[in-house]
Amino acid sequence: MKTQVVIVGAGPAGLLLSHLLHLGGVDSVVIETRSRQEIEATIRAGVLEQGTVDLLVDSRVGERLQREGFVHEGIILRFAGRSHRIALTELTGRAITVYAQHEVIKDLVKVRLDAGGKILFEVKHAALYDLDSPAPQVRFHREGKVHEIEAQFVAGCDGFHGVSRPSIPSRHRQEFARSYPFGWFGILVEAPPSTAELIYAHHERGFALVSTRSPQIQRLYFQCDPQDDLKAWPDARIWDELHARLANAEGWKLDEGRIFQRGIIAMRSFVVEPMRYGRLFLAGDAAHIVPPTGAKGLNLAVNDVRVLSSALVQYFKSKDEQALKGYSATALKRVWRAEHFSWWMTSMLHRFHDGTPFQHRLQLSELDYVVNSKAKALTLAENYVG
């Protein structure tokens, strides 16, 4: 098979990447290790910037994110016992929009396939060569047979575990990464919502997120041990924790309802740079990864590829490599901002097992400043938002 470039990966950087080229009029063909009904069920997160948003808009997927997505103009910031809302329309002009990922896939994978585009699932022991050839290959198994695939470009969607990172020799690649030494417990939660608005709350007993999935699905997390075992939490455990870290002086009540999942995510922060050896392209988690509390992965995978698509088709237009010689110092300026922003929330909202008082004191007058402070209101609203 041959086509002009071929992408590792059906996560949302991999499906969007492939969108835009088509309506660049460049082909390609999606591979994917996973099922249709797999990728299409893993539930991420989904706070998406407005930049975000409007791509998906403009490029015609988001007919459906307009009309069930939760458009929030503020979030709250909760500490010793108080809300505080950060006002981000007000202060930017921008929004943000809750509506999850894997909603995000499903309306991609419904686009590219309804353009007759080429995703082919369930692939086996995915191999990249020649990649500093003009002739890269991607080989793999599927259906009991062995597929090549011959391109101009191979674009790494694949995330933090896939084969295309891996493929750069270690000489020609350099890697920063830092583990936090606490994780997420997150459960999805059938009840009403109990906040109209993201509440993230600081407490001495760790941090926890209120957040939205629907009018009938809520979705919760508090720090925890990333080592925890999910068996030592039972229901009853996990709500005393929450009202226990979400405890407010003014009247407020998080609402119950059944558990029907649970999980704990690891924390940590990568990024590999240059996101491109000879003709691959690294993009979205692939090249990095941020810690949630700052809402930026899946924003990041979408500006990733917002760049790459578009340095791709001129380069298809018209011969021209200039945006792709520089697609990987554009796309690392914005990651390290995202990478910088979701430190410094995550630093300032988590309690760290080696903490002190004097530390949680240090926390407290941040989080005040952030709250009483117009210019430093306004830099956390520019960065969440994007």
The other form holds:
Amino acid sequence: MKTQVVIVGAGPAGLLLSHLLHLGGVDSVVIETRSRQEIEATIRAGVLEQGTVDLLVDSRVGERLQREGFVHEGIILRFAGRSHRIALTELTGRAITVYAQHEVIKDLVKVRLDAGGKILFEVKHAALYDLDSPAPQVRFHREGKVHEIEAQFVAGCDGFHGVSRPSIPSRHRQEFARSYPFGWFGILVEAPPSTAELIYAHHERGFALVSTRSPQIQRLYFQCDPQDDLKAWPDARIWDELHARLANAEGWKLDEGRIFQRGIIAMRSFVVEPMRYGRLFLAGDAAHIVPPTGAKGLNLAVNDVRVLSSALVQYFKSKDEQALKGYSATALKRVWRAEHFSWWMTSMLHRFHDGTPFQHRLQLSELDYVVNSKAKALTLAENYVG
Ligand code: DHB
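Alright, leaving the form predicted on its own aside, put up the form predicted together with 3,4-dihydroxybenzoic acid (DHB).
Below is the entire complex, every chain and molecule, led by the chain shown above.
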């Protein structure tokens, strides 16, 4: 098989890249290890920056998102039992939209398949070859046969554990990493929204987050031990912990409901530089990871793909390599801003078990500063909305 760009991975980065290339007249094939059902059911974050929404709408894949997504113009920071609103829209003129990542995936898969796009699901043993030549190849197994795709470029959109990044010889990449001594316990609950805006709560027992998905389904998270066992958390313990961490002097109460999905999310920061090797370009989690606080992961992937798709389209239109040469540096600028923001939000809001009382007082002072200084609130807001 031959194509112009072979895309490894059908997550948000790979699918959106394939869609944007198609709109720009560039042919691609997407390969994915998981099944369509699996990628459409994987529960991830659900906060889209204004720029992400605009790109999806402008590329005609945002119709359901506009209909079913929820626009939020502020968030709540809660600490010392009190709530403080960060007025995102008043401060920045922009808003965020709550719409689950797997819904974005469904919309993208549909728009690609409707346009006759090729997505090969359930491929095995994918391997990348000749990345430093003008004719890179991807080989894989599917339905018992070995297949090979020859392309002019390979896009590595296969996430943190994918084959793309390790295919870059180690002497050609530099990696930056930090892990955190906690994870997030995430649940989906059948209940009405308890709050009109997301609540980020700092508490001595640990961080908690009240988010939403729809008028019937709520998304809640709380800081936990990354090695925690789901079985150690019966429903009653989960609710006790959430109520304790969300305690407030304002008479607000969290509504309970049936918990129908639960999982533990690891927290890490990671960046690889550069995001290119020869004819391989990395995008999304294959190149960088942020801890979930602030929900930047999907938005960063979308930004990578915005830059990469336009550079590839330019190349195929005019053989002008300038934009492709600038891809890594352009994408990394945004990546490092989001790395800093996600690290900062994580550091300010979580309980560090090895933290000293001094550090805890610094966290409270910083939170106090964020909610009382317009300059600091604006810093949070403009990073949050993107
Ligand atoms: C959600 C996830 C986040 O990481 C966040 O900061 C806000 C909301 C969510 O899944 O709804």
